[in-house]
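Starting off, we have a lone chain in the form predicted on its own, written out as structure tokens.
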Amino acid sequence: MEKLTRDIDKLGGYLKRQGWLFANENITAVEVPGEGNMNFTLRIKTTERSFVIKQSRDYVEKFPQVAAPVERAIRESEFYSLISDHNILKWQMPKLNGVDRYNHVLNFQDLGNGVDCTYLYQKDEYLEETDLQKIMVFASTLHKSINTDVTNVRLPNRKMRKLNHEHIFIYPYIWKNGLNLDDILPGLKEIGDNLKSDDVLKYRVQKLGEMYLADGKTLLHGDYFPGSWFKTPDDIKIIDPEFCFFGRPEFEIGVTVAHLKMSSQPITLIDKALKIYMDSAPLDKDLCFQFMAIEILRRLLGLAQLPLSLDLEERKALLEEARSILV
């Protein structure tokens, strides 16, 4: 495997290896597009165009301390390729113009200088409804389009769930897992400390962690939440499904309700986004609410933490609710 880096003479070698520059056209510059997490990403810009490339490693690129499946880009790739006869979902994504099986490298359109929806953590930062329509009807249009009633491909995405498995139900709970609590927040420890001294909540989180492992009907984006919702000036694009499988859609939309809750978006824009949902397709909301909890809880108590601008007591009083929704 040939490990890229922002050397523009080495990734000129490689894109043209690759089939990706035209026999004339020449890199101008290399720059990260954006704060990724998983992945080795940059936007080539050429005398013709620009694009961008992302490499998956053998580690997560923010934590090289943190293991990851080498070939999550490839199954990243699979779910473009299922989506690919239905225009909705692949217009709402950038387009995927080329796939290096072998280095695991996806080439991608360009989105231009938008941001992703992370900015939404911060105080006073609200989602618009004609951005929440869209992110909304593109996780029901999904679910309702590429099930296992109408597609006989799976993907299981085996290794990249066991890694989401392991930080979203296990490594909350471990008493010595490296993580300091009250290095993000004072008094967070003690709260977290709590929580991991309740077998019940630790029971219920177990049994939703088997029920996320076990596979299901309907293909999931499998990481539906801010930084997957890409801004631009002119519309939102979702983005980075290389978590995807076929699971069942209550995490998904649990995900997605978490992080509008821990942005501490309105709550009639929270029912707003069940309610365009279930308008076209089917969720088991009590379900649905405790992969919201699950999802809270690893947020706050986790080693994937958000920068968001909650305090102590705002963040005490969701994990008591999400305590509260699974026991």
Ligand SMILES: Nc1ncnc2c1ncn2[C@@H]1O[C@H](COP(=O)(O)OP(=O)(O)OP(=O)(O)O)[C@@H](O)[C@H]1O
Given for the second form:
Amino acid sequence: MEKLTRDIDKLGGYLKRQGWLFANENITAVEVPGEGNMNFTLRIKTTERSFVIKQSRDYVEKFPQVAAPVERAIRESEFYSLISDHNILKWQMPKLNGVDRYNHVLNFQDLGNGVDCTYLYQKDEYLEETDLQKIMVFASTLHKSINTDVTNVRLPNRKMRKLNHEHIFIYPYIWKNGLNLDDILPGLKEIGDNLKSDDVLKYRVQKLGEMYLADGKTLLHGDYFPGSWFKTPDDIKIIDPEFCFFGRPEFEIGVTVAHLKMSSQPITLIDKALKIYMDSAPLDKDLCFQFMAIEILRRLLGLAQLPLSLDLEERKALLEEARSILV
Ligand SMILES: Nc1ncnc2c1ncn2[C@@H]1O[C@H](COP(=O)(O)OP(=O)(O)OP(=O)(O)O)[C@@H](O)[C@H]1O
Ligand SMILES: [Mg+2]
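The structure above corresponds to the form predicted on its own; please provide the structure of the form predicted in complex with the named molecule.
And the full complex, kicking off with our chain again.
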């Protein structure tokens, strides 16, 4: 396997061997297109055009000591294949120009100088209504269109699901997990310890974890949060379905709503999100709120922390709400 680097000569050789550069085309610049943790992602600019490549390695790019499923880029490409006949879905994602299955590299249309929506976690940043509409309609269209009734593809993505399961349902509830919550925000450890002592809560979390691991009927993006919503000057696009699988839509929408709450979006906006979704696709609201609670707990107490601007009291209120939903 060839490990890509930013070395322009080597990249040029690699891209020509893939047939991803014309014979007389040269790289003029390479740059990091945006914040990412898991993979090696690079924008390639040439004399003719630009595109984005993404390589998955057997570790997490930002934390090389942490192992990760090496084939995850191929799983991501399988998501693109599954939606390739659905124009509404396809047009809201970058075009997948090519797949190097041997080296686990994807070649994407460059969406240009946008940003992902993680700025929403900053104070007084709100999702525009047109963007909310597009985000929720993408999800409902995906869930309605691609399910086990219409395709024989199953895409279990077992290894990525196991990794996610570990981070969502196990790690946050382990006493000595190596994460000092007081380093994140003084006072958070006491709240976390209190939740970790709740056996009923942990039992409910375990049960929902089993549901996450069970195969479902509906194709999910699998990581549907602001980091996967890419805002360009005139549109919003969906990226990074590397955690995709066939599961329960309530998991997807629960995660989305959790992030709307953690980014302090107005309650009217959150209600609207659910309404837009439920106007076109069925949803078990209770189960959705349970997965929402799970996501809040893991983001506030687990390893995959977000750039939140919530103070201790606000985090405590969210955690208590999450507990009360689950127990
Ligand atoms: N097709 C594209 N066009 C322009 N920018 C892109 C494109 N794909 C990704 N990016 C930028 O690169 C960033 C990282 O991409 P992506 O989220 O797919 O990688 P990742 O390694 O899976 O990230 P994470 O660890 O957050 O899951 C995105 O947030 C976005 O800013
Ligand atoms: Mg990713």
